[in-house]
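Consider the single chain below, provided in structure tokens and representing the form predicted alone.
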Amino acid sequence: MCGIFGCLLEDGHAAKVILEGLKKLEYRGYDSVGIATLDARGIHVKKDKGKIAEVEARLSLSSLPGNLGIGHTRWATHGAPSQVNAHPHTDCTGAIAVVHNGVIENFMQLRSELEGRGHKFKSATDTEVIAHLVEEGIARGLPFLKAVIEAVKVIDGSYAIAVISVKEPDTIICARKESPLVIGIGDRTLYCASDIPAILPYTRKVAVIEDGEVVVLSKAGFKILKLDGTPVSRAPFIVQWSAEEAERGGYPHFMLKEIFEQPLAIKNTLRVPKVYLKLSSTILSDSKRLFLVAAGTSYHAGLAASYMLSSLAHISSTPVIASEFISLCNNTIDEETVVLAISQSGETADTLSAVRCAKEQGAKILSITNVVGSSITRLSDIYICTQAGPEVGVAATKTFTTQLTTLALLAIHVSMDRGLLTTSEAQELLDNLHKVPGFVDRTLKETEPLVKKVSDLYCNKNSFYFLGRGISVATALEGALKLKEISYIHAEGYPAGESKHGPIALIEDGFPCVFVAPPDETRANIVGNIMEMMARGAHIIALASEDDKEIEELSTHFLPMPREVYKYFTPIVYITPLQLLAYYSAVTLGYDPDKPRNLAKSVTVL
């Protein structure tokens, strides 16, 4: 996510304490920042791409006059990284600053009509329609508040904003959807900020603003509205975190506090605009040959992926390892192959040495990505970002379910297109895929608990075994790996099936088996498989429909999951409690979950 910092002071230099507070959000993760001071001669702005010691040994970031200034560190979510994409960003006249954390889900439209009134814009981004639409509202008349409030209300998605003024010198205007917003209250000054560390060197007295709010800080204090003008009455409270827990938001981890994320992050990544995914669909619908490469969980979600095309889209993919792509598929591409490569990073040097083998034999390359700008989106013919945001913890969990969340997107946009939905199948499909945000934040609440129990009865195992069927052997291998990377506990991931093809032979008393077994065509089967490792003594550790008596029955530990989850959505929401059960058993044992031995975030040599 992307990093907001802004200050009102009595006197000094706003500049100078905006550059601070930025450095306690690095750890978000950016890729430019950018500073708009505020004096008597008007607005001033320096930005650029990189660190922010980089871009201040450039451009002397702190040197900006002023008493009244915001900030920013940006996550690419829209435009590749570049000064100009850099925010905060102006509005034709250069009289309005603006910065933004978030999705702006109509910003194509509100751009377009923008632009069909006269406004100029310079930027790739969506948050530069904010700073032109604040701009109209001024220019009918309207104060600088109304003016702001009338700009967050034409807007789709979710935001955190903070606004400045040459209009009102003297005041800062933030407003909040879905994004973290704080205010904090110091000694005759003020701050707004998109997370508490940034505030905590010069103040403790911290106010959490909530969706659909607006807050004003200016030389008479704070005040928080309502959208329709109402006024809120919240007292100030004071942290007792330490900066260090600050930055987790309270978790003990970043790992938890990204899998607590989850449901934002899937929602933020539902608002991929339309067009990229129909370029997109209109590619995987055409090809004849369709390779699904990626390496790690990437490789799972691809797995996932290629059950979905099939079932949805009546589309065959081979999922391959990125690794094995030009020994396995080397002899196999021409110009009418689609390869779809997924990566977290965009950096993965198996993914991308696979993407330059296929590119060069005239294959057509799709990426899915969390980086924009990285190496992969520079070799593709599209790509879509995910808006997962930074991810602190090595081993993956938002970025793997926000990209199952955009491989079932183009699953059912690639159904329409070949014509095997009807456009109120394909809406049915959509709707329960909007709803999978609350079933992942509704599973994470419930089963939390028991997870936490089972992790410490079985982190002291030597083996698991993960089992699923269908799509749910994604989900199984996931669920495994997440298991190594972070306890070091031998994990296996199989499809149910072939246990009894070897795996069985290894079942003891007490040996604990997961089985994922979510109300699918696969239930039958997989009930069989569950009563084959009991009869042998097994543990059984069952997700399954919270309605499902029968599984329940039979197992050791039941972890109920909502049964109204359509069939291929359930790996984004099943994978969440296995999340838990790694991160847990880690914590159990005395390992740090957010730095796993010998393993790195982004794998970028061969």
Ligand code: F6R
Second form
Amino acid sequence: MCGIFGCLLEDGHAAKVILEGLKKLEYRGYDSVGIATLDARGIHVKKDKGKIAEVEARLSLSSLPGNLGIGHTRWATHGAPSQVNAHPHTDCTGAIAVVHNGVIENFMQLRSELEGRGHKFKSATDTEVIAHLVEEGIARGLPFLKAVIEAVKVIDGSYAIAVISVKEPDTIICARKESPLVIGIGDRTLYCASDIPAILPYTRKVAVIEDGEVVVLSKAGFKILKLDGTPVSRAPFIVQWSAEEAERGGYPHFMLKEIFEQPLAIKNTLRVPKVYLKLSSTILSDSKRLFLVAAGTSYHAGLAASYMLSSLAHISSTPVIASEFISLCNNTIDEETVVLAISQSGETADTLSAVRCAKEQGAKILSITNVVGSSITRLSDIYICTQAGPEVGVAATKTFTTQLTTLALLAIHVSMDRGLLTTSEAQELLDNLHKVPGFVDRTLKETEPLVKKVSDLYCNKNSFYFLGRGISVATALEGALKLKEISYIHAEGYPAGESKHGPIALIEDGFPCVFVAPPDETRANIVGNIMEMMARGAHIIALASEDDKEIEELSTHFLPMPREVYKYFTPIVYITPLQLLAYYSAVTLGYDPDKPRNLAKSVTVL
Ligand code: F6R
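Please could you give me the other form, the form predicted in complex with the named molecule, since above is the form predicted alone?
Below is the whole assembly, all chains and molecules, this chain first.
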């Protein structure tokens, strides 16, 4: 996730306006920033690694000349945060500049083709291919608009782009596919941006650009077209939200916004280049000992992954809570050990100290993180980045489901590489995984009203149990963690089979027990566990397949889940109503779910 902003003023200083716009978008990424403006002398670019205020103080981005320009605040996906990788990116001649939010899946192939035709690349980003593709179009004699259209036609993946060219110095061309893009219509001024809050200080008149559309911003006004050139008529609307509401996309809290962003975050995460999966899969297959090391929510992702790896890839792994790793594993690490570290921030002190300890003893380090350039990525032999974008709410939501998505992809690839899945079996699993964003979307919409009712009824209880079997133990643990950290209700997650060995003693009339009960091989036993709890007066809140009439009848409250989710992907879908349960309980109790007490987004102490 990155932020893009562009503006075309009748006269005046575009760079100043762009800088202010980028500040509003900084929540979308903040590892580097840059602006390109255009005047009679050509394109001027200033960019660097660092937060907007730091880079502005160093380079004075806002002093760039010209009344037209584009800017970018970056959340690195391809290429570490650095001056050369910061946007805008330019073509070989410096006559075209591009900013981009999204991921270009086929950039390696496009880059090698462009290099083969003599183009010189300066950065390691996927975005730079766009500048060179537009350059080629213009060199072939195409008008600027046609050159941009031809460029986006060969791109696979997601993008919201803004492009400027000396060829048409009064024009900004934008295009969108699966990354957000809005335009703002002022009084003889035009703006483009990743979201509405960036534009609100200048105008409330906005048009939202849809997938597969291109927009031309020029002195003549704005024009929206489809990629085949068909004009699109779109009446702008007047934004009624306050600036503060607009930053949360109209949601009352970031946590809720981020819960509902999960379908898109998962979709983007599924775009991980295959080469990373291949390299990671080889490391995992060759390991003699595999530890999955993480803290908190990320540990729950690691726990789920241990079930995926053992079932799909026949690889035994030990999930270890990061702060326990050295005490538990120190004497068992050698060169044949692999540590798969999972951390959304990439900065958790417990996880870093485990990774450093393992690395010193020769272990290979593989990591999954949401932050390129974080400490964990620098210590890793190879890392995969989830594409959740910045998570503002302290409670991990979209970073958890994107970690699970990456781990599921990895398990499928290891299984394929070990010859345990035929190509068609693997394809079937991949097809199911690609449907998960849709399953999550449906689940959130269908269960939200039911979850609201459950939270109203039970948020005054002192205690909750969350129970599951098999891979659903991870979902149960995570559901309990979410509830306790956000709503301050005591909640325990347990393997359901273990509940009769002690926890059941606490059950009394009306005690809320959440059962995570997907239709896998653990279902029959979990029905038995539900009966045990019911017999002692517990109220059963069950998450089970929508067609599971038996569990529905046993439940006090039934949350129907999509039937088609493959059994090892269920945590990605089943956790989402439990995130909502934590959220609505906190809100009903009057707590701020974005800033739970005593917690920090990144825990950098041991
Ligand atoms: C819970 C939560 C924490 C983190 C934990 C590890 O909602 O956010 O439990 O999961 O502090 O953080 P990362 O993943 O950054 O290593």
